[in-house]
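One chain follows as structure tokens, the form predicted on its own.
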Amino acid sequence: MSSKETILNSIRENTITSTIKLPETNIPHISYENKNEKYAAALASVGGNAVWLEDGDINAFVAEHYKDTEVIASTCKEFTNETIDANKPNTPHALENVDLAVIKAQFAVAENGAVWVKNPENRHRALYFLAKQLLIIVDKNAIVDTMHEAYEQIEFNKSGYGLFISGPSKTADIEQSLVIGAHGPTDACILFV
């Protein structure tokens, strides 16, 4: 028997296993009166904006808010006028110019202004970072209260990568001073549809 084997045969001989049952977790959570109002708020705290569109028209949207954007990129299929394609590189290193991502999220959690963005489609999760704008759009009815609500939405069974974001790049741990854009998007807009 090889050294390798015997440490091996050693840590699993030497392994105390036992099933703990985990605790109870339903707990009543907060429930917001008025789940925009909240969301809007938590994300203003964290340097970013909510925006509530009327129409629907994303193109429109875009093409009036972002107007001296040049270089645009989406994962989005409800937006038509991307002047790149975001999974057409090889490489995610030609996505460091990209001035404006428009990606699409599954909900958004009024308590802290995240959003889950799990996009299969996106060939590239760097682009969530490269980006110097994010545009996200989110459905207007799927905003849950809490994390523990979100945290029993989330699903990992078709695609490995998902994440929360909540406004745009920040750090503040230069003389606990809040910075914007520090490595990543200067700017996070969530557009409610």
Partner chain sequence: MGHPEAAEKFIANDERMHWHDKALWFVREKRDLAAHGIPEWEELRRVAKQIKTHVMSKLDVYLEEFEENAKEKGIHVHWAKDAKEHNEIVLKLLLNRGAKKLVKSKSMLTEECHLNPYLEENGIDVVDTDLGERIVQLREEAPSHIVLPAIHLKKEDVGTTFEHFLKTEKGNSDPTYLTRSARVHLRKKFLNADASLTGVNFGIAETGGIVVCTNEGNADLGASLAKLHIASMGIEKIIPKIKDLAVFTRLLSRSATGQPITSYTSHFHAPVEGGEMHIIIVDNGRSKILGSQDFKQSLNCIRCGACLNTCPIYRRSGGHSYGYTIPGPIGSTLGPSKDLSANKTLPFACTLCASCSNVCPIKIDLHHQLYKYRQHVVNAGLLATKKHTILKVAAWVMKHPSLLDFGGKIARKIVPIMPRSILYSSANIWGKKRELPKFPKNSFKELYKQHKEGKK
Given for the second form:
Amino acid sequence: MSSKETILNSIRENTITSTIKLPETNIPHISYENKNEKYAAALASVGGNAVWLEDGDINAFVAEHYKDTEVIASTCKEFTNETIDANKPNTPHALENVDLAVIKAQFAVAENGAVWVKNPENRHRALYFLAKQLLIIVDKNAIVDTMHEAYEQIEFNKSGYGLFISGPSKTADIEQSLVIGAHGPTDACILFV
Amino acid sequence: MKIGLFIPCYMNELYPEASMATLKILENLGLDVEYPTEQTCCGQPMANTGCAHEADELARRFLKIFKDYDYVVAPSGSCVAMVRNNYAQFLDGEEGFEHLKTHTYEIVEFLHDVIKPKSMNAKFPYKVGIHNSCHGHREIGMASMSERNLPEFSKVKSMLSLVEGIEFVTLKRKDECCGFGGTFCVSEDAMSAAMGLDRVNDHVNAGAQIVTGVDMSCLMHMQGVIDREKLPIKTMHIAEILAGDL
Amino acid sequence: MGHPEAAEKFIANDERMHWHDKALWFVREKRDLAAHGIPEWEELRRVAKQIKTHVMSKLDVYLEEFEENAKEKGIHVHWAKDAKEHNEIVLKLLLNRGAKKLVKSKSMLTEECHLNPYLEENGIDVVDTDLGERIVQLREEAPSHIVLPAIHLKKEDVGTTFEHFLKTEKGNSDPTYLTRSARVHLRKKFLNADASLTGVNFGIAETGGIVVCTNEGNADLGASLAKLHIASMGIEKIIPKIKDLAVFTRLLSRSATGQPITSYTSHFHAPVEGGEMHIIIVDNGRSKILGSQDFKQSLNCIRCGACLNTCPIYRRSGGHSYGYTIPGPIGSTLGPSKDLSANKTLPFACTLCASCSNVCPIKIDLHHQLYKYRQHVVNAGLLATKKHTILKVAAWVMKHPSLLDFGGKIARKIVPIMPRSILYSSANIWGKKRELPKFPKNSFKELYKQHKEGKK
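Given the form predicted on its own above, what does the protein look like in the form predicted together with the partner chain?
Every chain and every other molecule in the complex is listed next, the one we just looked at coming first.
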């Protein structure tokens, strides 16, 4: 018998719980009067910052806020001042020295400061974690209240990779002292356009 | 209404005053109370140590003694929790068990839920810290727990608030365990004592003169720590405060 | 050494014990704040429990659905009935691809399987990349907490460890400095790794993908650089639908650390370009628990660690005192499920305060399980004979009220006049750190009889 069969048989032999219905997961949930405000507060609490860009000029924003940044990669076509093409190298290791990655997110979640990032056109997902700083561009109308609405928009019918990012990487593994910047970016800015 | 007074075995032996106070509260309310003298132990120490066989025998004995009362009332959240939540394993289906299970009350809970007195005719001009004994607190639900996101309430505080002159202190940890834990107090004695000291210190630091609660076992344990460490505080069973025994 | 002895050792250092207790209570308080910020918190717990109960009623169906969907997405699926088979699969995957350097992110399952020593014996360079895990790995210790592996250590301990292994400045124990040093050290490991291994927080049957939650980004970085990604998953990690994640992601990190969500919640549904992704589905005794009415809910655990943080005993005895891979309340039921004899003191390392069951985001009946496990310990003849005898005698006395009355009477007469040296001899365990209660003149029963007489 294969291990698969052994395990499945053991499960079948041992299951004593009679089947109960899978519950509705989209339960009545909190909604925020001012989603932007809640989002900004939630993101701040996890060490990130949110900015609403009035004129939509991402190039200008980067020029102003990331002045001395040398290596800039982008997978966001609204931003055109990248210094390297993140999709060009054949291995992600080449992105080791990226100072700023400008990427797109599909929507933001007010309750927890997260953004949903799934960019099939981005060749190397390592970019999200190798870059020193992250600038994530989100449509200003794309904020949902909670994860319930978030998952209404997420599917994986095809293979791929997607993730929620909530602020910069962090750790509190040494005496519960919060340190921003563990293995991933040390800074994360969400730019609503 | 005929009430069977259930006095935990160790309270009968060691805490006659708190037990008498319980009786007095019920009698002062004009209730018909009887203490069946053949009662001993509900079996909790055995059950909590895994000795199901021994607990089973005592549970059966308990049912026989108490099944004909309209209510069973005890000055202990822990022993009531035993009857209400743990007896089912031994007594499910036995005649009179459903009634016993649903009509056994801790004294404060009984006052709060069943009798609902508007006043208590008691004075207690002291600063009091409430020890929320775990079994009364979480097993039989005498107050909202800090873990849950539900509306706040406390049957203990509601009843104590009827006492004139009483003042409550605010603890840093309002419902942490004192470490008594039944046979835990000797099987993990170092841990038990350390937890007890931490709990007492929370009350001392909050400025309490008296620690009160619904379980004498927790209070006995904390008093043991208080006496050893000579701390400026003492414990008192809640029945003694509510009975007006100054 | 059982839990009582290990706990006593930990408690002996009063300052450190209180430091440990406060550090974890702080996490519990952050959790409370987060949980109380969600009005539908209790409803989420109810739904989460229902989803898990549903899954456990047809786990075989969901595992097969998961496998099928994973394969369709080009992910390889392996089945391991026990730890040994799991470890062999990992080693074979590595060796067949000539992989020598493995970066790992947190996985309690691989701790349970003792994967690291096995791989090291077979010439693999294994690096734990979660900061806390790296610290304990360098110190050759086991994690003392499932979410905060190095919570038992002070920053000075970490400073000394890093000074030795990472050549950090002598005496510098600033957490930011130490974290940055670890970042530099581990960045090299990530870039040079041949393979990565991650745990799995959730496996989605509907999509065949897995979700991994981290704050540091270590699982994500590891799995997106190396060509080979291996994910070890216990059979109980399956959830039916992707939408179920709404419930679990809302509960998990709030319960764990009080954060609204982890920094990264990665949904892996494909290998990296030109790479391979393998998922190993591991039983290792889990399916057996499904068949236990008393303990099956322990499989619903999502490993948030909230029951550890709230447990007044865990906080004061540290994770290592449990002597099992997973400490705290959940470990005290999983340990005996694995090996009752070796873990027989764990169900008793508990006052039945029930805080754990109420803090648990999946509403696992933890303290009831520990209560029940005590009966299993007794039935297996594993309770200390002395303790068992005392309780048997006590129960016998309790069936004879007149005997109890007599004994009580004698005790109330004798105890007050006994010399302290005898009363507080070494046999009096209660009296080691506590005074005995003052024995009264009369029992309640005696007073009651007088009271009744007086009334007549």
